[in-house]
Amino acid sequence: MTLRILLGVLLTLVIVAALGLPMVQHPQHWYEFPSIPGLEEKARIIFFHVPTAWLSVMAFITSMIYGIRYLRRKDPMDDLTSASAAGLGLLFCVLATVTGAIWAKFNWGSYWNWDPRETSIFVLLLIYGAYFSLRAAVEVEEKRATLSSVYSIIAAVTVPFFVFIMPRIMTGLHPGAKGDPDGAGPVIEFKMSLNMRVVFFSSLIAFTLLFLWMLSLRVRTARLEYHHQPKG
């Protein structure tokens, strides 16, 4: 209960900093945001776009770790919590490409340019959504349990390519991209003045405790229906 009402209180404050306070020119109080040339009030997106981004790469390396679990102890809540993780990964992967749309669409002109982040992000849906499609075809519970999980530590392994190293080292629009004017972006290279710092890292640490308040959730749910389908 105590973490519930914390993180509430987390989000909403992150909320109505990230969203409410001003973003001007030439910032002359505590509660302005400078404005950052090229990004002006789309800024704003950094406080959402990329903890979404982040959770999908904790979430996905959370997934890798419970399936080497399973696969040195056979404990079937190891394969559970993995799966259950790297559904939350998806989600939020999802999460990161359509706010990552919604900033294409006002700063590039179209939700979607096939810029090497927005590639990226695509060919990682298409790996998680092929892990939940290999879940669905195996019946056999061992089986799939190992098989999910070795698949679950290849696709991890890719994760910090098409995250981290792929969008950086070819040419493209996003910020960070090869041959990006700012370098690394105002974000990678925190250029963000204290009270976006603030803010924003406020944000990773809601977000984060979210992923870990629906993970919870949802490996309770998990066990629940795990031992109350019928066996034999």
Contents of the next structure:
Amino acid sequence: MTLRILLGVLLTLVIVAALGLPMVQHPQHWYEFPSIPGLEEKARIIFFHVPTAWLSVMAFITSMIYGIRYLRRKDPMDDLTSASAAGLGLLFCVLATVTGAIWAKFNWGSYWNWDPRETSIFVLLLIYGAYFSLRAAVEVEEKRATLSSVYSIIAAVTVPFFVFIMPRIMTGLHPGAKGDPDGAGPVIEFKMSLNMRVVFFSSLIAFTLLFLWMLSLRVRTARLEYHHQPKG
Amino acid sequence: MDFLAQHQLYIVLIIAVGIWFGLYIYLFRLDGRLKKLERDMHREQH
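Next up, the form predicted in complex with its partner chain, please; the one we just looked at was the form predicted alone.
So here's everything in the complex, that chain up top.
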């Protein structure tokens, strides 16, 4: 209960700070964000877009961990948790893609540019879309659980490559791409000030708590469904 | 009204907070309902 109330207050404060605090050329007060040339107000996306991408990675890794646990213990609850985490991961991955595409429209001129970062997230969406196709295609419960557990492990192995490695070894427009030292963008100098960092890391914590709560709700719902489905 | 017309970001802020409150209330109520169902299931089993 305490964590849920903390989450409610924290995320509300994050939204208010991220969207409400003024952005000025030369900040004089603690509550003013510096205006970043080339980004201006559009820089505020970092408080929401990065946490959603971070959560999708966390969810895919969680899915893999429970996939491994299923293969070791053959407990159907582990399979339910693995599938629930993958579902939430896919949801947050879609949110990261949509928020990124909207940002790209206003910063790069079009919703989709096939930038290395966009291509890699698109491939990730395909990989995890295929995970659910696989689950839907197999009717025998144990076989479905085993196959999807193995698939979740293989899929999660590709996640660090697509999220952290590929976009950094190829040149692109996205901040953090190759030729972009110390977080500075190839088209803009992007370094977060202290107050931006505080809001950013608070947002990461709040989104992580939200993910854990949503995962617990999803797993409990799946468990109830599992116990009430007709056997045989 | 003039204030909101000049500071459109606050409209975005109000909408974002509204969506978050809606989601939060939904999750809170879902949590409560699940707790009730789990209690009922536990009672059925014992």
